[in-house]
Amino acid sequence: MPLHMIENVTIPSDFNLPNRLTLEQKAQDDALFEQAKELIKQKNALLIAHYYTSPTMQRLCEETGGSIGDSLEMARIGRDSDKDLIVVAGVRFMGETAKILSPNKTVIMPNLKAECSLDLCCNIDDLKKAKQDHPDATVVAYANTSAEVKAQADWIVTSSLAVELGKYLTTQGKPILWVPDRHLGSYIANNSNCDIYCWPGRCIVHDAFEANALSFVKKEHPHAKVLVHPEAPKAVVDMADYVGSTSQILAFAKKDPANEFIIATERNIFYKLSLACPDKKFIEAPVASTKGHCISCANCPWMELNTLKALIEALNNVDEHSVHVDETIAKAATVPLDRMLKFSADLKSGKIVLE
């Protein structure tokens, strides 16, 4: 499982994170629930939200006939809906992916400045240079990347399919140029025997989970199972009873007989976990701290920009909140996206069988 970390790429040292909402601001925003609900109905819009948005946004999604899911699932639901106005509550790359799959629909976001640290870690000029440096490698881009990066890729992949694709490409004798998450790249290499040239990016939420502190939480809850997202550091992943995407963690918790789980992913997943498993206990995995303050608090600050106030503003000012993707870039990005969707379908049907 050769893993080669790519050097000399631009990784931000400071992501210029947005300010957190105060408790008062959250309360004021929650008070807009019925107004937002009525406006979605008036505009005949479909609201699709990520698991990492606030519980209030997720509840609004449920009560208006929308859907909550991972990034690609959100885009597929938007594509397959009969609605022509799609509201994406998430971060920028999610809105772009939804627009790529629904080019003839209007896709809007509550806040177009909602970013993703993984996306920001992958500079397009650096990627083009890396492709030149590794001309024989198959470029596999995580879904958590911009449309521009996706357009440079041979494959797009979600965390739920990453290892399977790694195994498949290994059988094809293909080395991988992987972008942008170093931890997921390492996880793929460790579990699929791939030859990987790995981008050194990171998710500020998952990168902050801390193995030593987790060992103490495990001692306090000896019967709890540890469920970890593969974007977490290897030391944390190695302590897991189960490793999977956000939706896979949710599915595992539903079916597993354990009554306690320690969860190492963005904490807003607790909304769906608690609804799905009201009789089970969910415990937040600990995160690293600096000067006594948590780095991310297991909460994406950009996801927090998806307020009900911003949603109402977007629905009343569609043009200013619309997602646009260059037609040439969208066309190029569709190729690896379709390739992944076919690969996923072939795996489920048994057309592709991996050891």
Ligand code: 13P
The other form holds:
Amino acid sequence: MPLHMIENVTIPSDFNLPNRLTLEQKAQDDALFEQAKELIKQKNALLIAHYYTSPTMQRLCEETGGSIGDSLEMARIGRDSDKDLIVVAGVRFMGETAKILSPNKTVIMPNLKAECSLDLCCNIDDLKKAKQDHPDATVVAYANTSAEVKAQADWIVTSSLAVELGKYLTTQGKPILWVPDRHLGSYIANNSNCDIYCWPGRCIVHDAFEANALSFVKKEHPHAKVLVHPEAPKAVVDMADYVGSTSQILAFAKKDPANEFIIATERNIFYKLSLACPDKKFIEAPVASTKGHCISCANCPWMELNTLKALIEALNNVDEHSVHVDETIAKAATVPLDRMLKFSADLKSGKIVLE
Ligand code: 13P
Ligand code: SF4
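With the form predicted alone in hand, show me what the form predicted in complex with 1,3-dihydroxyacetonephosphate (13P) looks like.
Next comes the full complex, this chain leading.
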């Protein structure tokens, strides 16, 4: 279906990536495991972590009764928990979403500077201008956006629901103004009948997966199935046996009879994949390189800011690490977020059936 790329929007040329941890720093951080575990219990906090955080952070989640999830599940879990102190180990939009959905709870993050390149690609003034240029369009924002952007949207969606929402909105006969991921926008357009005005943003991790190199890896592993996150480029998505969110990739690997999988998403997902399927083999999909160096090496540099050291610091200094969202913005953003959660529940219960 028609995909119209939007031009004249401000996309940062350099995302000012944080420094990577050295192996020594990682080892020092891992050594804080018991201290972090004790503190979570002492503060009666709920730890919610994304699959892209370090294996140690994910293990901490498991051992303290917390939850690991994709962005949709993280949003739900925080809202449904009866704990008053929620620790979100992820990137800023995940903390903001948790706070918007649980305004009366204290939501903290190990590092409030954990950005997401997609979020940084969506400038609020450009969005307001695009809305004026496309007054008839339904504004659909990916969850990987700021609270301010969400407040301007009709719908929020995560990767696990994006195609379904595209199909659903097609029945309403209106075009979609989609922000900010160009590849997910194109994936929705290719898998539904909607007309999409698509923002040119990108995830620096997934955008780097490379189709030519992938074809070589496929030749080396002819029986492996290729599982791809939809933030990857179309040429990579076209080579996939399955496309889905992080949780969906995990669920597919568990139930599929294949024994080998090539995975095109952030590499920390291998922790859960290997735990869930100890007898299966998981291979990293190759990423493009610049002057011999990969840009992110399939590792999100902002997710890496979620160290145990930072988590301990956050639990000991709750005020300094609390997520705040302006009340008016939060109120406006709640509407499309609630729509997404209801849409997801209606799909699950069969109240909404799509062709
Ligand atoms: P999921 O919703 O699949 O967890 O994706 C979040 C994300 O940031 C992907 O890069
Ligand atoms: Fe954002 Fe990409 Fe990192 Fe996910 S992996 S948080 S989309 S930069």
